[in-house]
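The form predicted on its own is given below as one chain in C-alpha cells.
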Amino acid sequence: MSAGWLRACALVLIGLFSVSALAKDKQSTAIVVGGGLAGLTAAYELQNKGWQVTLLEAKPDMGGRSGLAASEWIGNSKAQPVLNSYLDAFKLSTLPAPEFVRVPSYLIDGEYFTAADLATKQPATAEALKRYEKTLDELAASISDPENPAANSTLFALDQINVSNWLDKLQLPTTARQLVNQQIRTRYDEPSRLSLLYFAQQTRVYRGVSDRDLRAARLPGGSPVLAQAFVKQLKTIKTSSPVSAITQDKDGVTVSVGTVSYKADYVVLAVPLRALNKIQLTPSLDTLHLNAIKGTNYGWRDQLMLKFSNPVWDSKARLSGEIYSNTGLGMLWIEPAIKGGANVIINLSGDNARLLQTFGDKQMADQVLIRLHAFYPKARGAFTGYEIRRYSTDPGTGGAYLAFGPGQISKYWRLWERPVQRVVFAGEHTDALYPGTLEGALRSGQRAASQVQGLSAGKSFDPVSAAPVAAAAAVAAKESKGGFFSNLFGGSDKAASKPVEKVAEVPAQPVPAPVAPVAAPVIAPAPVAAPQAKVEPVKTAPVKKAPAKAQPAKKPVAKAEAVKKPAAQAKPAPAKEQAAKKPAAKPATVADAKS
C-alpha cells in the first residue's frame, strides 16, 4: 500500500514538474499592428529578445509615412543616436553633407538669399528674424524639463495660447513674419492651430544644437531604405491586413483582420491616432483616450517632388538646404536625382495644404511649377514629371504628424506612453521629445518593446496622480482675410492663416503626471539571421471599414505565419545593450513625417 502511494505521489510530482517546464519553455507572443518605423522597431526588438512576433500592416507596402525624398538629410549620432545605431547595425551607407546645405536660405519676392545675403541686402528682415529667434530661445529656456513642460502654472498658461497670438505681439515686419509663418507651418502646423507651450517645448529640446549636427549626412534612398532593412530581419509579416478589432482578456489578446483572428500575449499598436479610431477595442478605451484620438491636432502637409532634367537654378543662384519662400513655394529643398538630373521637394503645409485639397494632383504641380518658373525661366523646359504624397487626405493619417493645439498638452501629455492592460502604444505621436521624426518613431518602438517585456514580467505602468495646476486664459488676436492665392501661398503676415478662434478660459484641472518611459537602450543591435521568404497578404472577407487604396505591393521579403499555428522557430540571440543616450537635437528630416 505504501509503495503504491509513493508511486502515485511520484507521478503527481513528475506531472507538476512537466507542466512547470512547459510553461517556462513556452515562447512569449506579441502582435505588432502597423508597419511604419515605430512598428518595425518594436517587432525587431521583441524578436531579438526571443519573442514570437507577427507584424500586421494594412497597406501592401511597409514603411508607413516615409517621405518622397530620394536622399534624406539626417543628423549625426549626437542629434539622432537611435537612428545612427540602426544605420550602423544594418550597415546602411550615408554620405557626408556638404557645408552649403547646413544653413537655411530664402526665396523672397523672386530673389534668392543665403543667410549672409539676407544680412547685407535686407538687414531689417534679418534683424527681425534674429529678434524672433532670441525671444523664442528665451521662452524655451523657461522650460527646465522638456519631458514635463507644464511643470508650473505659468508654463501651463502657455498651453492656452496659440503661436499666432504670440507672434502678433512681436510685431515683426511683413516679410519676416511670412518667413517665420512658413518655418512653423512646415515643421508643425499653422501657427494659429499650434499650442505655444508645445512650440516652446520642442524648441527647448533642440536648444543650442548646431545646423552641422542636424544635417550631418545624406541617406541615399531615404527612410524607406531603413524600413526595408528592418523588414529583412523579421520572420512573420502580413501586409494588406487592416486590423478591425482587438479584444483583451485575462489570457491574452485576439486581433481580428476581417474573418481571420490572431492570438498573442500582448499587442503593440503602432498606428496614427486617426487609424486607431478605426479599430474596435474590447474593453473600450476610456473617455480621455477617446477624446485624445478625436481631439489631438495633426499637422497638415502635402509633399510634392518636381523632377528636372538638369538643375536650371545653378545658372542664377545655387539653391541649397532648407529654402523658405514668402511667395508661394512653401518650404523646399534641392536634391540630386538618383539617375541624373535634379529634384525639388516642396512641403505645402498648414492652411496651404488645407486649401489645396480643392486641386487635383496635376493642378497642384502646375501651380508650384508656375511660381518656380517665375524665379528660374528655364524650369518649365527642364521639367520632366512629378510625384505627390497627400498626407492631409490619407484616411489613416488625417494629417502628417502630431502638432498639439492649444489646451491639448494639459489634457493629453504623454497619455499614449502608458499601456492599457495588454495593449502598448507606439508611433511618433507617443514620443515626448521627438514627435514627427525618424528618431521619435524609432525611440517609441524601443520603448514599446521594453514595456511589453516589463508587462510580461509583472511590472506595473500605472500613472501617478498629479496635483491640480491653475490654468490661464488667452485672448486671440484678430486676423484679416486675404484673397485665395494670398492665403494659399503666403501673402501678408495676417493673411497667411485663417482667423483665429478665441480660446475660452480653461478651468483648473489636474495635469497627468509624466510617466518615465521604460529604459529603452540606445542600441546597435546585431541583425538576426532569419530565413528569407515572401510577405504574403492575408485574404480576408470584406470589412465595413476598408483601408485606403494603396499602390501595388513591392517585392515581398518575409514569410507570414499565423499566430494561432506557430511554427517551431530558433530563438534569436539577444542584441548587445549599451547605456542609453538622450538625443539632443531636432533632425531636419523625418519618416513620420517632417522633412
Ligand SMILES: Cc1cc2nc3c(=O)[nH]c(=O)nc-3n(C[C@H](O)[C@H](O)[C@H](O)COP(=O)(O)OP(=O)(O)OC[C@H]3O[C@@H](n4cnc5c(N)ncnc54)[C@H](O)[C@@H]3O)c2cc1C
Contents of the next structure:
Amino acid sequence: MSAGWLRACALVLIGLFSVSALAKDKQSTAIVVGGGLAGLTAAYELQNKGWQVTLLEAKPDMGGRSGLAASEWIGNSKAQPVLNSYLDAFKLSTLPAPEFVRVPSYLIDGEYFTAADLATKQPATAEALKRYEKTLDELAASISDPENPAANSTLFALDQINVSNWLDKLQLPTTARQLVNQQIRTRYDEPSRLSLLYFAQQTRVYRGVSDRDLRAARLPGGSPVLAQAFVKQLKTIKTSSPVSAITQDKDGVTVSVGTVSYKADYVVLAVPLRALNKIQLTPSLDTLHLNAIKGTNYGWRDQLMLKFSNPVWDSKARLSGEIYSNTGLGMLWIEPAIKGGANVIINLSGDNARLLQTFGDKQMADQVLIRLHAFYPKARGAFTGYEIRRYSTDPGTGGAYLAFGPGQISKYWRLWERPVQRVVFAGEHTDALYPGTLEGALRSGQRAASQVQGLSAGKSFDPVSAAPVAAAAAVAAKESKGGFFSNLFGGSDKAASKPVEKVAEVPAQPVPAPVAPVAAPVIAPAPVAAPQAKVEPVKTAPVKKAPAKAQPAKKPVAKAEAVKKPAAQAKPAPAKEQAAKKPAAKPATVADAKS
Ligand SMILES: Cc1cc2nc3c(=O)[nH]c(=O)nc-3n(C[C@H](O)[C@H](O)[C@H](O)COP(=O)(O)OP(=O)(O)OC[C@H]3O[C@@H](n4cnc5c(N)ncnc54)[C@H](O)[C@@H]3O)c2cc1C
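We have the form predicted on its own; now please give the form predicted in complex with the named molecule.
Once more the chain from above appears, this time first in line as the rest of the complex follows.
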C-alpha cells in the first residue's frame, strides 16, 4: 500500500471522526409555542436538559390565562404536588390560608351560611347536600383508575349522560339543587353541558383531598408571580409573536410568525385548542384531532373585579372565601388588598357567563355594583374602577378551560398526550388528571419536555392504552347487578347492558353557542339606578341581596411584564433555509384512536 493511499485513508477517517463529533456536540433545539404555565414549564425543563429553547408567545405579556386574584388560593402538596414543588424550587413563599376560608360557604337568598349554619337553620338543604355528596362519592369510587375512566362499558356509558340529567334523578330540593348547580358550573361548566363520566373522574381524582387541602394557602401576587419566576430562568423568549404556521419534515420543524421563520428539531405546542385551530399545520392533523379541536367543550368562566378605595363591607364582614349563591351569582372572593384599596372578585360561570356576553363591560360592572351598593351603602362612594376578564370570548382560549361534554371522553381521551411526529402538545387540556388547573398545565409541560427528549432519543410514543370496553363488559355487567349502578339508573341495568357500539357513535357535542338559554341569570333588573347602565332587563327573579360580606381588600393583579430578550439562540431563519442536519428521530406513532 502506498504512503499516499495510507494518507488518504487517514484523512477520510479523521474527517468521519470530526463529523460524528460535531453531530454529537450539536445542541438539540426546540421551539415552544405559548407562554402560559404549560409552555413555560416545557421550555424550562428542556433548557435544564441542555436544549436550546426559543419560546414564542402571541401576546405582549407572559403567563397566559391566570385569574385576576392578586393573592391566589393554592392547594397544599397533597392537592397540587407539582405546583408546590415549583414554588419551593423558585423560593416563592405562600401565606397559610385562614381556617375559615378553607371550606366553602353559601349565600342563600342573600343570607350567608357556613356549612354548620346550614345544618341548623336549613336542615333540609344540608341533608340534601350531604346526600348529593355521598352519591357523587360512590360514583367516583366506582372508577378504579382515573387515568382510564371508561374502563368498562358501564363507566363508558356515563360519558353519554350529562350531569344535569343525573342530578334530576337525585330529586334534590330546589335550594340544594341551585347550590349544587352553582358549585358545578363554577368548577367546570353548566351541569347540562358536562359529561357525567368527566365529573365523576374529576371527583375521583380529588377523592381524599379535602377542601382544606385545596385552599391551604395563598400565593401573594397570584400565578403571574410563578410565571415570572419561570421567565427569569429562560434564555430566549419572544413576545408579541403569534405563530401562524408549523411545517414539519423528517429533519425538523419550521415555525412561522408571519413572514419570519424559526427552525428547530422539535416543537411543543402549548396553546389552548381554539388557538391551535388558528395555526396551520403541515402535514395537517387527522380528522380526529381536527374534530377534537372544534368540538371539545370548554367551561365558561369570566371574572369581574370591583375596586374600592377601602373595604366597604366591614360592618357586616363576611370573611373571604369560596361562596356559592343560589341566585346565580358566581363564586365570590373578597380579599384583603396587598397595597391599600379593596377588591371584590366575582366569578361568573357556565350559562350565566354565556348570557353576560350580551352585556358591555361597563354595564356588567354597573349591574353588580348596584347590588353590592344595596347591601353595603358605602359601596358606590368608595368605588374606584373595575377590571373584567372574559376568557370565554377570548379567541385565544374560547373558554376558561377544558370541561369534557357528553360523549367526548369516549372520543378524545388522552388524544393530546401523543406526539404527532415532531410536534408535542402541552397545556391544561392535555392533562388527564388535572385539566383546568395550574397543576395540569405544569404537569403537561413536564410531560411534553420529557417526550421531546424521548423522541430525540428515538423513542416512539404509542397510543395510551385503555382497557378495551368490550373486554370489560362482562365485569361491568357483574358490577351492575343490583348494585350501585342499578340504583344510579333508577333500578334498571339498562346502561350496563347498552351495546357498546351504539354508545361509541354518539356525535361530538357542538361548540357551545355564544349565548345559551339560562335558568338563573346573574344579573337581574336592579332597583337602584345605575348612572350609565342601559341594560335590557333579564327575565328572572331579581337577586335579592347583594353579594357576600367580606374582609378587607386587596390590590389588583400586577400584570406580568412583557419579556423581550434578544434571540440569542434560535435565530429567525430565512424562509428557504435548509432544514437542520440532525438525523430524524423515529416518528412517533400517530394514534388513530377511534373509540
Ligand atoms: C377564570 C379562571 C380562573 C382559574 N382559577 C384557577 C385556580 O384557582 N386554580 C387553578 O389551579 N387553576 C385555575 N385556572 C386554570 C389555570 O389558570 C389554567 O389551567 C392555566 O393557566 C392554563 O395554562 P396553559 O399554559 O395550559 O394555557 P394558557 O395559560 O392559556 O397559555 C397559552 C398561551 O399560548 C398563547 N398563544 C395562543 N396562541 C398562540 C399562538 N398562535 N402563538 C403563540 N402563542 C400563542 C396564549 O397567548 C397564552 O399565553 C383558572 C382559569 C381561569 C380562566
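Positions refer to the first chain, counted from 1. Keep in mind that what you see is a predicted model, and the values were worked out from it rather than measured. Definition used throughout: the rigid core is the maximal C-alpha set that superposes within 1.5 Å between two forms.
Relative to the superposed core, Ala245 undergoes a Cα shift smaller than 2 Å between the two forms. After superposition on the rigid core, displacement of the C-alpha of Leu369 between the two forms amounts to 2 Å or more.
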